[in-house]
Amino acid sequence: MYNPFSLQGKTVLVTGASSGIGRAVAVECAKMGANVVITGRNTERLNETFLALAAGEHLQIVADITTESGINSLVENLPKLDGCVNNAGIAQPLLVQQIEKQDINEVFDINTFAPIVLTQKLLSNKKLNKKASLVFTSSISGVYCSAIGGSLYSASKAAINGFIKGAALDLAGREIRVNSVNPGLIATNIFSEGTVTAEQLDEEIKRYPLRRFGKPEEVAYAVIYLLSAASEWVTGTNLKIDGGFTLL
């Protein structure tokens, strides 16, 4: 059946992929045929996103992508791909006046600086195929909007969305496309470690026009669309998934 969203025959790296949206482009990923390599820090939870997976050639490769030498064990591992889908990222909320330099550190390092220096990495060691798509994970907030004790993390994701505009000229005469998602408010543990109450998350909901978050999957179908051939004429784009938020 002719399908222009199909993966089948593509090899695709998913960072991030032990939890949330990441783990989700996984498993939609490997169902639309596509070859999965997945990485993440954790070592049980990325095997549970492995095991997850649709049948075909995926591999798991455990790496701190906050790191050079993780990124560089990482890429030293990788087959040729045809897409990377940069997932891995942190919430942190905090007002202005309590950040400080190692928050700015922690949360540039994984939601800012990794996928830039992966992406680096790819084409210095000549990892990624003629026509490969390149799909950031970003969000609507510091491209749309933010929030309060958000300035952290908006700006962390305004330097993807910045940065993806410019790597899609440069990358435009080897076919390569870059692109985002940008996400509203996803049901995923983002926010388990208790920095947002359930009483705030009750007040937020009513901000959706749809009256309810996102699911992970809805974020990776998006990504398959950036992958798949129905895109080719796609890049330079911040693809938003907000459930109408942004119109109010």
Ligand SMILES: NC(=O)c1ccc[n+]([C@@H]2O[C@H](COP(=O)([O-])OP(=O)(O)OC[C@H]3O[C@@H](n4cnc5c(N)ncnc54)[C@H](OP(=O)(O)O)[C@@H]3O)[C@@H](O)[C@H]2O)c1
The other form holds:
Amino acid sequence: MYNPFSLQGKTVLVTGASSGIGRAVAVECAKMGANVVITGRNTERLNETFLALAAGEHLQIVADITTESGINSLVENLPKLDGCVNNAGIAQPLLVQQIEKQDINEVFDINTFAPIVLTQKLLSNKKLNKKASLVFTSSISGVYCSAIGGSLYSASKAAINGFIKGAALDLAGREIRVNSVNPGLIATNIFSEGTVTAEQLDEEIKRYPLRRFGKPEEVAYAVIYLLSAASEWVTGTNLKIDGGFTLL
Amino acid sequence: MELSQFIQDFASCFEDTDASEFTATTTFKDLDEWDSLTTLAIIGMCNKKYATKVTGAEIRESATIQDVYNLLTTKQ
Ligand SMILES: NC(=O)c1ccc[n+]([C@@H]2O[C@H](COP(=O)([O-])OP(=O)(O)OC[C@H]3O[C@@H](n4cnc5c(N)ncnc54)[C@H](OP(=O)(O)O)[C@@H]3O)[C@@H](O)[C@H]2O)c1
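One more: the block was the form predicted on its own; return the form predicted together with the named molecule.
Now the complete complex, all chains and molecules, led by this one.
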């Protein structure tokens, strides 16, 4: 069947696959024919994702990619990849006047440093096939807008979008493409810690022209496009998925 | 953990309200300055000064500063 978005025969690594957007990306990529390697810290939830994958040669590797040993053991155990989805991340609202160095480290370690270090290690360990596609889950936050208490998170995501531009240039010679998806609010566990109240979320929904938050699969579909041959001439781009939020 | 110190820390999350307005029985949501920003400031203060994670919902459920103090002591 004609399908320019197919991932048949491609091997794709997904970080943060034990939850939310990463889980949906892994599940949808497997449905599109990819062999996926999933990673996260929580063994039980990672295995739940693994069990949800359509048939294929999949692998699961538990690792904390903010640690040197964690990221090294992940990379050592990887097959050659056609795609990498750098998706693991955290959001912790904090007001500017309360920021300490330790808070900056915590957010940047996983949102910014880990994806950059992983990209470097995939290259130096020759884990990327020619024409590989690297996708980063950035955000509208920091790139198009921000939110109260969101300065650190925004900075961590804006840094990633800067990295993408330079990396796209460095890797273009090998036809490796580097792009991001930039979601608005997606219903996942990232806000279940309770810093944001149910009432605040109800208020927030009204600011979305399409009148709802996004679903994890809706980010996954964009990631599939960026991983597939359909986007072979697309590099260094940000793909906004936000229900129209940033138009207002 | 001292209630009087906690009241001071609580007061420091507000910019304009005078510190003298804060007592254990202050119903802080009635203060003019109360909004989602002060909620975030209080969550951050509890996390940093008392190493205790409280949620926005828990703060909204509390009426007085004493209630928030009690919440913290049960969590510590
Ligand atoms: N939800 C949204 O509204 C939204 C909007 C824009 C962008 N994003 C971005 O989308 C990405 C995924 O978010 P989500 O909403 O799906 O969040 P989530 O449900 O909380 O999932 C976060 C994932 O990141 C992993 N992770 C966190 N710290 C890690 C570490 N040190 N090492 C390895 N893995 C780690 C978690 O793994 P474990 O649980 O196994 O530790 C989990 O799989 C994040 O980068 C986030 O910033 C989300």
